[in-house]
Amino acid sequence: MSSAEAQWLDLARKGDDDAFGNLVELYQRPVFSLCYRMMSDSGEAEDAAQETFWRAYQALKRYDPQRPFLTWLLSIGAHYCIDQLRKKRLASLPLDVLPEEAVPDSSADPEDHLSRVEEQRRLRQLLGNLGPQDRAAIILRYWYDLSEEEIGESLSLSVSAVKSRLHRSRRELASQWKEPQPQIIRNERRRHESLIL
């Protein structure tokens, strides 16, 4: 932690609301986009980053300052964002997980673009499987490299049981990659070679 955001956090602490605006600025980024991650939708993403930082507003005294404050807002987010999956019950959502796909480089092979594009397109499919306890260990761990203790902390879990989940999430993950492509990947890839063409 950086002294400006050590000064930050400690006068947002006692009630310095410029201080927080400050904490928002620098953290508004990594926030949303596990809200995306989680959300797929960047409306929804928006309204789960506010609610976020408004939560840990009004839950700033609260905060343990041996705590990473990132991770603290993480684990904000992300049980927000759970809350929101499981009232909507929308297990399968698709989720856009990775960066917006880049604009094909015109020196860059066009079919290891696709290629690319296509795998992006597979993993948000199958995180989307995953249910959103599972899904949010997935993106904490290989998205922002929290430690399985701090996974634990950020959703309330046991360390065995956050090594459990995401155990079971990297196999389940793993057994559809392998599973064949199904038609609307090869009807895109068809597409885009006519495009190419």
The other form holds:
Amino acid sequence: MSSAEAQWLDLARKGDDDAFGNLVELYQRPVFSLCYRMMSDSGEAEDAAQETFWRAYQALKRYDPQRPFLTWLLSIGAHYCIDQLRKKRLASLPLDVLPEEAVPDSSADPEDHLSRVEEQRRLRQLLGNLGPQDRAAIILRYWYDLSEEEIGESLSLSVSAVKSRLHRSRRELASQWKEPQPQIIRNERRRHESLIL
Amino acid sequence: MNHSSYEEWLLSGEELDQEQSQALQNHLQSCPDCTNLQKSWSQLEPILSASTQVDPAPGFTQRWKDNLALRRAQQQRKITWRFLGFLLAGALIFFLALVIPQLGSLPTPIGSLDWIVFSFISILAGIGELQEYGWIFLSSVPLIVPISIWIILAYSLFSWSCIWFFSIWKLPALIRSKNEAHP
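Having seen the form predicted alone, the form predicted together with its partner chain:
Once more the chain from above appears, this time first in line as the rest of the complex follows.
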């Protein structure tokens, strides 16, 4: 944590709204990303991210400074998204409901870019098939590089439960990943060609 | 060793010692399921790890600030309504405490109606009498009480009114800040 960040946090805990605004500015990307991965919809992710910051703002006095602030925020966000998903029973989303995601086009090869877009699309579909808590565990492990202990703290699970959920999710993701989806690839290629033309 | 232990080794990403690696390789040669799993996972894991973060739409922080102002206003309104509700409930309880014992002593609905009409007339008559006493008091007192006392009384009344208005206006905000300080 940088000294400016620590200072904002200190001021925010004393009731300085501008300081908390700076923290929102700083952490909006990781929090929004988590919500987006969880909810699979940018509008719902925006609402969830705003709610996450509101809950953090209200609970700021209870924040333990020994704990990384981002992990604490992600914990609030993950819990909120899990609750929302359970309420809406959106554990499984059909592919055509999932929104487009901008994948940075760093290569000049359109085939390569297309393949990466397709990979991300498939990955989002597979994540959508996981249960909310399993999905949160995978996202926190791979996108935020949290340890199993930190994931356990964030999701209120024991380390052994986290290990078991991660193993189950990896197995499910890998077993679904191997299944080829030629129709999806054909559709994606057709869509891309129509954009070029 | 059973099949699921090999799966655990394949998916956990933990470092295996030489003996474990050898055992896994031997198992992979004889188990097509684990070979497929390893193949899929080795394709998927780098994609998972390399996935980028997503930016929210521009102006996220400003929207947060607007939301904060809105939610605070909602909270303040809620506290004010709760306070007014509390006052109303108190008044209702006080009223019922006065009225219910009287109603209990009346045997029939006609008797109750009589009692209500009688009470209403009595109250009106009482108000009329009070008005009369008030006029007598107001016409006689200025002759007795000096003007300086009147000024002090008027000033005190004005001060109390200001304090009352300020309390009604600021009390919900004070309660909210106290709650935030000790959640």
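Rigid core: the largest C-alpha set superposing within 1.5 Å between the two forms. Remember, predicted model here, so these are calculated numbers, not experimental data. Numbering follows the first chain given and starts at 1.
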Would the C-alpha of E118 be classed as shifted by 2 Å or more between these two forms after rigid-core alignment? yes
